[in-house]
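Coming up is one lone chain in structure tokens, specifically the form predicted alone.
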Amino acid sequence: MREKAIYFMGTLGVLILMRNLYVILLQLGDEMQQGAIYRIFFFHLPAATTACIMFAIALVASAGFLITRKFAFDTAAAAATEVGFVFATMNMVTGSIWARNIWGIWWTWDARLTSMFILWLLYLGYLIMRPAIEEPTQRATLSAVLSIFAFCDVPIVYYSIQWWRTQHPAPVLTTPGAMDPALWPPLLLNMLAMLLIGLTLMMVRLRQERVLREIDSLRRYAHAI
């Protein structure tokens, strides 16, 4: 049940994605001060909505962790962050593609992206930390505890564009008036592809994760024989 969810998952999203390729690339014009680069507006946004999504879930299971010592939410947060730093460094690679053409820099100190970089420098550390802790229950605690704290970037990255004067454009999302209406269902049909190849790429790392997690039991039995 659980293999026909991802493949049901999976290909929902690629078809999703694939669909919206044609539409995004052949049938919306140009805008009018962009040209033809704002199209990649349409990946960049929900590729940082996916990775924030992600790490909500790290967070959670993180949470659920330290409160049960169930080694199940570790292997959630850890799948959940793997993805969720796949899909930051997209957002992050688009960003900048974008922004050499409408600044003409590839990177600039600005509030948002300073705040999302160091979001991407923590989640990256998560990842580095965790197989270098060989002891599993010193691991997942120690993720546990960076995932949390790594989370409260979350909210600056999103805020900062209120909080402090900024290149960055003001929010689609919430500024009423902010982008044009027929580019509404591609933008969140794309959201919704990007979320399911995410869940998709998060259920295949925990059975990876779980047959990891079980060839290093059998092989710290066989050290203690």
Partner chain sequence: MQTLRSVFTVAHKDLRSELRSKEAINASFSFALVILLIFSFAFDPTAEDTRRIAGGLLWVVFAFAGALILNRSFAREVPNDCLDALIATPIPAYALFLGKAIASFLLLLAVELVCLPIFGIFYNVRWAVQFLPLLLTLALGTWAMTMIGTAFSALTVNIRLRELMLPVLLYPVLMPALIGAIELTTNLLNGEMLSGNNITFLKLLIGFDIIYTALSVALIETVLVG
Given for the second form:
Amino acid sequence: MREKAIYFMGTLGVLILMRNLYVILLQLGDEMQQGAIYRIFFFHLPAATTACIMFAIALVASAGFLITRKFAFDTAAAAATEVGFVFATMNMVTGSIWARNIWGIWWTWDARLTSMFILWLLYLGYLIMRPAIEEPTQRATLSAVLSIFAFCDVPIVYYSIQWWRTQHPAPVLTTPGAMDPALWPPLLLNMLAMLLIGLTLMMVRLRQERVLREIDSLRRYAHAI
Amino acid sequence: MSAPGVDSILSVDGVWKFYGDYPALRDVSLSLGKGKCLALIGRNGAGKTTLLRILAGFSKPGKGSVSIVGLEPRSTEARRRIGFIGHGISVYDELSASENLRLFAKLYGLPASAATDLLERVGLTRVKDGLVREFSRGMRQRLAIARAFLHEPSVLLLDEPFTSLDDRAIGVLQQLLRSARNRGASVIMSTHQLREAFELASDVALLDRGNLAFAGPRTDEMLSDPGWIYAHYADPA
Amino acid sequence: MQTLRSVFTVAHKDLRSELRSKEAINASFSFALVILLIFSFAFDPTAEDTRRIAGGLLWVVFAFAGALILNRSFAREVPNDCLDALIATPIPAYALFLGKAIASFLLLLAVELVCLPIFGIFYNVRWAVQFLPLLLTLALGTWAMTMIGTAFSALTVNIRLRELMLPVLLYPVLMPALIGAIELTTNLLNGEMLSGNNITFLKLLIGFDIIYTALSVALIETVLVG
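Condition change, the form predicted alone to the form predicted in complex with the partner chain:
Full assembly next; the chain just shown is listed first.
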């Protein structure tokens, strides 16, 4: 049942994505000022939203673990963080490619880029610490606390960078202001597709995490004999 | 074992402890009366330390409940009444003997005289201002014992207390244990040294791979043949 | 009241054992000097450069030197299993946490206050023009660092590679506080008053301190006992 749900969700995500690719690449015309590269926006923004949703899931799951002490929550938090991290990476890479084409630079310390980079580093820390803790119960507890610490930082990071930026005006960056209404449907659909793919990856990771825990317990059984 | 009731100082009720999915303790239930001494025995990895740490409030059971002097182990009042000796000496190398004891006296809300008194009883008065770093092994062990008895605990949790102690420290520990039991304190100690443990113990509990294989009063058979309990109750493995 | 006294007792204990061995504070201070030196080679700053980067330079020094002190905070309890004995005492876990945090805070602040005039000499900066606001900034920024650092020191105390883990976890979370502290420090060293934009950054620091103090105090029992 669960298997089928995973396959269904994954397939649905990929189908929507393929349809979107067709629309984005073949049906939509080039943008007036940016040319072809504006299309990357259809992947850049949905990657960010998916990443943020994943990190929010990780926060809720972490709090859930601390309250209930059920490993399902810890597994979900770990899986969501990993997938969120991948999408955050994708967001930064696509952003960077776009920036190279439009601004002529790979990176600038603008408010959004910097915030995303710090967010990325926060969860990188989580992913580095997790495997360093041997005992699963301890790992789950400490990771959950770290995840809460990290998530609470996100809004503070965002505002602090804004204030910092007002002190150091960045090169004025022209982001496409009003979007052509025709671009909304593919954008929203792409958000859905990415979210579905993200959730599918998370489900797969859930299963792997469960199996890992089982292996750990079998090893302990073996030691006990 | 006494029936759980008013004079029960410790009751462990259906306790499980999990490391991930692996149950290190499986449905352990015990109770111990006031003034009794329980020897907790079992092979390495049977769950003795895990159980003692749960009783001391250092970790929480995955399922089941523990009450010690009628309270939850992490409650402030329970902590005031539990004394714990673990594998480490739990005193600071950079502090002197009396600084160490005065520190813990303060944290337990005791007057400084408690520290002086205990230093006298473990025979460290003469070196009380020496740094622990410069102490011999035996002196460090006696200081560790003094730390655990400082607040006159009514329940003593001792993890392998006699392992690696020198003769003088063993003497000090036995004497302090005797006087603690005379004022009605209960003792729970995990141990490998069956003969010594059975001489002190009124009750015995055997852990076998996380299961409580035996719990009951110490009998004369155990005293005459320490291996008896393993032969009768532990899984041959 | 009793809790306050135990906070003080723990802080006193940590300070006393640190001042006897001086391990962390010596390492931290000499590391700070080395970084000050490296910066002068790396940037060879003119007076104008120094004016612009003063806050950033100082806080990079403080953040690196701070990690050495904060690493020791709970690690100090490891060798003889002292942490067990502390947890077993009837003081609340947050009192233990705050006591250790205050000790690290004072040690780090001491290192910073010694570094400040040395920085002034090396880089020809008049550092005392806005001394009290600057002291406030140092205190707030250092408190932010000690809160998160001590909490993470507790978090990583039983992990292998704990010395490596702390900086990786500490700096990203600390970033907003560092931004505030750096901006404020630069502006104050340039003789600005505590007004306008500087108030915004001051609020940022205070807010950060309050949020993470509350969060650490709320979660420390879970971290230490599970």
